[in-house]
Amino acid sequence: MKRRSFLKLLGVLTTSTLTTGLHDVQAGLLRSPVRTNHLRPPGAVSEELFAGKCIRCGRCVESCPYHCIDLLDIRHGIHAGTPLIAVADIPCYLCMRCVSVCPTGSLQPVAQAATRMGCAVVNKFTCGAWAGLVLCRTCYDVCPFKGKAIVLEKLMPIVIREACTGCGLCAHACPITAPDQTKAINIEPPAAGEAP
């Protein structure tokens, strides 16, 4: 190979590895911190047009007296600053103080029962109920709207998608926890375009 052509082939090959590595840190930077057990406050609106809305002010935070919504730090990108519950630590009590000190409307008003922060999920592998080595109705006895998000039939927990709010209790409340670190229990949050 002539030396013009290794400098070349060389060029290409540094200018493609700068481009690949700049685009993972874009989007690192831009992903959104939403995920299993992790979401936003009630109210919130879509996750494309929360970080443009929020100013970041920190309202929420202060205004939550159970102190379960927290502010992302610098590595979040351009959500640094905006609020997130993990809710398998602190759930939402969805006392919804945080809504109405709310300045910009990135939470808006919402009834408890019409909350939607997301939506419980029961692992069938990892339940103690399901797998039907214990008698464990944990997540219907926290449940706030118990027999209407979450019923038990045949002793065995069934989430009622449309009732669900999404607040923890029963992801925070479960007892088993997978080698994962997800409970038999967990808040998926909205999908992609779904209405929070």
Contents of the next structure:
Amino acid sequence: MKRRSFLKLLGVLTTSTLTTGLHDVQAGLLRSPVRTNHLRPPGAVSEELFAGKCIRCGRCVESCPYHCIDLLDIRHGIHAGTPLIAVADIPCYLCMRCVSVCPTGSLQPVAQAATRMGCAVVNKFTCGAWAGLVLCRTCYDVCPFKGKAIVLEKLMPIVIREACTGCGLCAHACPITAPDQTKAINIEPPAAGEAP
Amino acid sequence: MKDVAPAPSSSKRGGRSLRAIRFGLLTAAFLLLILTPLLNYYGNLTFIQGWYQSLGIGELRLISPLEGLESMLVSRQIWVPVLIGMLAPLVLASLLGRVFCSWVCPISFLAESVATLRAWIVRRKRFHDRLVLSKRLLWYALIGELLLSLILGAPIFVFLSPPGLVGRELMLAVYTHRLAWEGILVVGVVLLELLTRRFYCRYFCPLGALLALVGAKRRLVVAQRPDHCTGCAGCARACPQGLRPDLGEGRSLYCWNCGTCIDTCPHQALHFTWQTSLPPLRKTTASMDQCR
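Please give the corresponding structure for the form predicted together with the partner chain, as opposed to the form predicted on its own shown earlier.
Every chain and every other molecule in the complex is listed next, the one we just looked at coming first.
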């Protein structure tokens, strides 16, 4: 009788979790960790493919000379073990070492200028130059494709979408940090389905 | 107790030599997992990267077969470098069988260390396997793992494989000075050793199952000299996989060529042989059934 009641309890618990919680759990398990200023390393295949293709060997992390790549843990569901770069902390210097060691083709060879980890977006409300408060051009100065990816127009930085690699050097260097930890220039990940 | 002293006949061959070599290799393989991230992080030498999910030594890349298979199945793309990386482990497994598991795998190292420590603490040499399941569970583990991966659309074993987790945790400890939660799995798997020897490896390791399958017609097997065998069943008690080498199970799918039985046999009735012609697998199973 004891075993039967235990099994009953188990059954009730399982069905109730399955019916109520499955959707949330599934969403949580499958949600991509890629978001503003948190990007895949250069040359990454599209986010829909990445979790399936990457074998979580961590060699990109080990080979990065700047230690900018981090590995996600189990709290990120099926994305556990995949690499992610928090560009506001340490940006990507586009050395392409991670690409050269990736064994699965999750990171595919790409020219520095053709890399699309994301795209920088200036927050015109918090940016000092746009607000007319300071003569700051830090993002322009640190941009590896200065004059192509970020240009100055009337001393205000403007991102040229077509040329921005999303390396995050600008976001890292930006002196302004909003209370929500975003910078005055942030890297937005490539939109879903868009070729990276 | 009586196992401690090797029989005089076996001392000629060096007694427990195989075990010493194997444990040496296991230790070296484990040290590699510790040294690689240390050298990479503090020395910036990135000559060797990764662990046994994918190990890169210079331009040589090795990829664990199951991880590569999962990646290609789930992404539905054939990526030739993956196939090339899987080649060496697959050839090794097809010739020598599951030797990765018993001679290299960090879980084997940890489990064996725990077993040695336990034997040293309680001063006993042999332990009973408290929970013995059907050996066929291994195949269900492999099938279940692949099915689950395909249903979820994400490879499961690549981030939950205990051998891979050992490497990942060690690397994370060096690189980020923290550990990932999923490492608890490793602790659990190693503690199961106290229940039954190599419990996880025997019944649940999908990678072990794949390697065993690949090594079904392996060349290196544990063969038996029936005229030397006295039927003492010492090998059967020693086998960490719970097999009966005295009944010819050294040739079975489940044997991982660790050589423990060879070391244990006081009459030198067991030895490694390189088969030049492949034996009919069915026949050995039939004769095993007869013995029972």
